Amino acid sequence: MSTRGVVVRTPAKVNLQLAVGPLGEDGFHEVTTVFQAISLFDDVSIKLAKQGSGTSLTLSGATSGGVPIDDENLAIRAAKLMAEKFDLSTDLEIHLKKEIPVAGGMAGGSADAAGVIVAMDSLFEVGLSRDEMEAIAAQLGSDVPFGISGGVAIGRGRGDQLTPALSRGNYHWVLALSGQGLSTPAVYQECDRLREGLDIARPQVSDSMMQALRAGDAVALGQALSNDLQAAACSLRPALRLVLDVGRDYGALGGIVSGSGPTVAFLVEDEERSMDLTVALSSSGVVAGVVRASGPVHGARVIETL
C-alpha cells in the first residue's frame, strides 16, 4: 500500500422528483425517483491507524452537531462491511467534515457511507468498478449507491436501483436549511395516513421531468419538480409551506421538499437569482439557514491522499 490514508469528497442530493407508491407487505413502498447530486460536499479522511485500535470516527464542519459516531453512523457501517467483505483492517481513523444537513432530505449519512467505500476501495487497493461499489452500497441503505454514482440517475425500487439520466446544462438551487431535521420514517408514516382509503399507483417517472432534463430547460423542470412526500413533511412541519411561499413570491422557477425534508430546494434561473433568493430567504426568519449550490456534479471521489 502506498498511501496512509485518502479523502473523499461526496455530494449531497436533490430528489426532482420521488413518486411513492402504496405500502407493501414487506413494510417498504416502492419509489421511482430522479436524483441530482450538487455541489454541497461532505469530505470523507480514511487513515490506517494504530494495530489493534479499532476504528475511530471524529467529526467537524457546519452540520456535525448530533451526528452519532458510533454504529448508528452509516459510515462506520460501512467500514465494517467493506472490511468483512474483502478482509481488510478495522484499525481506522476516519474524519467526516460535514457540510451536508443532517436528517434534511439530502443523503448525508448516505453520502458519508458511498465515502467511505470509495475510500477504503482507494486506501487498500481493493480494485472496484462503480457498479461493484453501488451494489456494495445499496446493501446500507437506499440513497447509498447514488452517492457513488453522482449526476443525474433515475432510481427504482427503493430508489437503489440506478439507471443513468439523460440531461443537459447546469442547473443553479438554493437550498432552505430548517434548525431541525425530520425523521424519514415518520414522514413516510404521514403519508400513509394522509392517503388512508386511496388508491396509489404504481411510481412512474414523469415524461415532462425528463423531457426538461435532455433540453436543459430550466423552466421546465422548475414546473415538473415533484414529491409525493411534501404534503406529509408540511403536515409534520407546517413552517415549511411559510418557506415554499417565499420562495415562490420571490421568483424561484420552483421549489420543492427535497426527500423527506426538511430541506426545501428552490431552482432558480442563474446566479444573480439566486443571491436575491438568499437575501430574501435569510431576512424572512422561516429557516435556519440557506445554501446556494449547482449541479449536476460528480458522485463520490478520492480528492488527497494522505
Ligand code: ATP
Second form
Amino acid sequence: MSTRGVVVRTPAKVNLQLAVGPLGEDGFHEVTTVFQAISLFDDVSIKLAKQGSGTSLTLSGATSGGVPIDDENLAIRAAKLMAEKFDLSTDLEIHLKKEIPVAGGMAGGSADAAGVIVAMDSLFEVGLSRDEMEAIAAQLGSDVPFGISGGVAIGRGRGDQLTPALSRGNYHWVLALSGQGLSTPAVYQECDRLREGLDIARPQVSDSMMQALRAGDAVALGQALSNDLQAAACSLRPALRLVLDVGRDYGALGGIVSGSGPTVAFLVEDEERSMDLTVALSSSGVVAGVVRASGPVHGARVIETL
Ligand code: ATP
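The form predicted together with the ligand is what I need now, so please give it after the form predicted alone.
Every chain and every other molecule in the complex is listed next, the one we just looked at coming first.
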C-alpha cells in the first residue's frame, strides 16, 4: 500500500419529494423520495495509525459541536463494518471536518458514513464498485447509499433502494438553519399521530416532479417540491412556518422542510435572488443561520491522498 491516508468530500442532500406510506408492521414506513446532493460538504480524512492503537475520531468545522466521538458516530460504525467485511485494520485516525448541519434533515451523519466507505475502499485498495459500496452503505442507514451515489436519485423502500433520476440543470438553494435539531424518529411519530384514522396511500413520485427535473425547469420544480413530513416537523417546531413564510414573501420558487427538518430549503431562480433571500432570512430573526448551495453535485469521492 503506497498511501498513508485519504480525504473524501461527501455531500449533504435535500429531499425534493418525500412521500411517506403508512406505518408498517415492522415499525417502519415505506417511503419514496427524490434526493438531490447539494454543495454543502463534510470532509472525511482517514489515516493509518500505529498498530494496536485502535480507531480514534476527531472533529472540526462549523457544525461539529455535540457530535458523538464514540461508537455512536456513524463514521466509526462504517469503519468497523468495512474492517469486518474485508478483514482490514481498525488502527485508524478518522477526522471529520463538518459543515453539514447536525440533526438538520440533511443526512450529515449518513454523508460521513458514506465518506468512510469510499475512503477505506481507496486506502486499502479494496476495489469495490459504486453498487457494492451502496449495498454496504444500506446496512448502516437508509440515507447512506445516496451519500455514495450523489446526483439526483429516487429512493424506495426505506429510501435506500436507489435508481438514478434523469435531471437537467443546476439549481440554487438557500438553506435556513435552526439552532436546535429535530429527532427523525420523533418527527415520524408526530406524522403518525397527525394521520391517525386516515387512509394513507402507498408512496409514489409525482409526475410533475419527474417532468420538472427532465425539463430542467426550476419554476416547475419549485411548485413540485413536497414533503409528507413537513406538517409533522412544523407541528413540533411551529417557528418553521414563519421561516417558510419569509421565503414565500421574498420570491423563492419553492420552499420545503428538508427530510425530517428542521432545515428549510428554498429553491431560488439565480445567484442574485439567492443573495436577496439570504439577507432577508438573516435579518428575520427566525433562523439561526443561512447557507447557500447548489445542486446536483457528485457523491462521496476522494479529493486528496496523504
Ligand atoms: P437524516 O436527514 O438522515 O435524518 P439528519 O441530518 O437529520 O439525518 P444527522 O446529522 O445525521 O441527522 O444526525 C442525527 C444524530 O446522529 C445526531 O444527533 C448525532 O447524535 C448522531 N450522529 C452519529 N454520527 C454522526 C455524524 N458523523 N455526524 C453527525 N451526527 C452524527
